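Only one chain is included here, represented as structure tokens and corresponding to the form predicted on its own.
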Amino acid sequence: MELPLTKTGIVGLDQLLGGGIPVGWSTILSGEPGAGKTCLSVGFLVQGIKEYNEPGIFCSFNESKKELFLTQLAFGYDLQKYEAEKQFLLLDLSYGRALGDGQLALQQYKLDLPALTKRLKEAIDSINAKRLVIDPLTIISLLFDDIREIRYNMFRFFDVIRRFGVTSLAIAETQGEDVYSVEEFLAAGIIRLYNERSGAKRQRGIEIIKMRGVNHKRGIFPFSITNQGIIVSPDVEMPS
């Protein structure tokens, strides 16, 4: 049997995942900075609402609103467009990036584990939401002091966000090419994003690392950033 599959509706992409991500399924998209994490996450949600009608939240703990806004609309989202609609919405928790700490972002909102959840909740339910962005997802492991919370309460999150029904897209931070964090461990996805020098150059990279259940293609393949937003080229491997 067939895992149902969410498709990304961003050019190329799918053909790389073999059709899509699963649905319900959270699946981590790592990267250095640069590499373009959040425009494609954008473009996921964005081509959730266009391509399929399914409305998306991006809860973020990084831009504000209005940063994030500004900076996509470059890239061809009008995030403020389908926020009127009603098929978008962002949960925005970024207070915590000017005192330089995600932590106390979170005790500023007073919000621990069960209440960002609840929090989640509530906005999928407002508009019925079928995508999620998390971005990043790291600044929920400092909630917790050692490893073995953070993957026990990693595991609930994520088992938590698959009963929400919505299929989600979580951002990390590459710790190195190969080096896993405990997110990218426990996901039933890893997509991860490159930002390679080549002479004088810089060329991004996409690589499906994992994708439970689905037969995706290996590789890194090239992908640029337009002002149409995010395209992939999923029949030119990127040179070793």
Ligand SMILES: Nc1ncnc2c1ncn2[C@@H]1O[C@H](COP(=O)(O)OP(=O)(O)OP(=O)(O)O)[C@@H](O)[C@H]1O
Given for the second form:
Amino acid sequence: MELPLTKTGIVGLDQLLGGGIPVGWSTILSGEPGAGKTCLSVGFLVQGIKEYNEPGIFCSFNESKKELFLTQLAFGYDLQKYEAEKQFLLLDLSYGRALGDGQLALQQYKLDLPALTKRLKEAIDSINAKRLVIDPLTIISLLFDDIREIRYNMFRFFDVIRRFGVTSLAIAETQGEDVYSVEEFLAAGIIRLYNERSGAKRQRGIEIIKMRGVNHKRGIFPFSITNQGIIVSPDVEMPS
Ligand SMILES: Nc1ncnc2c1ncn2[C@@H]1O[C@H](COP(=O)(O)OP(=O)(O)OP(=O)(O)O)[C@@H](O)[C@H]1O
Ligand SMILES: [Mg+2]
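Switch from the form predicted on its own to the form predicted together with this ligand and print that structure.
Now the complete complex, all chains and molecules, led by this one.
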């Protein structure tokens, strides 16, 4: 039996992925600040709506709805329109950014992890969503004090999300190339974005570090952020 795949619809990315992301699984999208995580993940939802008739949910802890609707217009993503058409729904939990603490952020909304998953489920059901983005998932690890608790709760969270039947991209904010977070070990896949400096220049790169059950391309490939979103060049390897 073949593993069903969700096509991201992002130019060049499905070729790197050997088809797409396994349906119903969670993939981590990680990278440093400004790497393009939000742009790529919104592109995943927008392509889902436009090309595959799959509604999507964006759960935002970083940018407010107003900000996100505005910043994503730069890539041609008219989220307000998809919201009006009930193809897109944004859960705006952006208060956390100001506090920098998961506990306080969620308390502000009277949410704990079970309450958050309930909110997500309601949102998914309300528009029959097939795709989900959590930006960033990192905030959930701030809810817990020790690594065992983080691992246990992340595991449970992934398990619950999986039962919702949505294919999800969960964003992880990384602090360096070879540092991996707990969620990256637990997730079925990892897509890493780089913004590498060489002298005075920077080059954007993307790598599929793992994707369980999928024969994906290995290595870092260049991509650019354009006014039509992300464009990956799957046939050119980055110069080493
Ligand atoms: N129209 C555009 N064309 C090309 N590049 C753009 C355009 N608009 C924004 N950018 C680039 O995209 C970057 C934003 O990417 P994005 O917000 O997706 O990064 P991120 O990884 O989510 O960052 P953070 O960690 O801050 O959340 C900007 O920093 C800018 O360099
Ligand atoms: Mg972002």
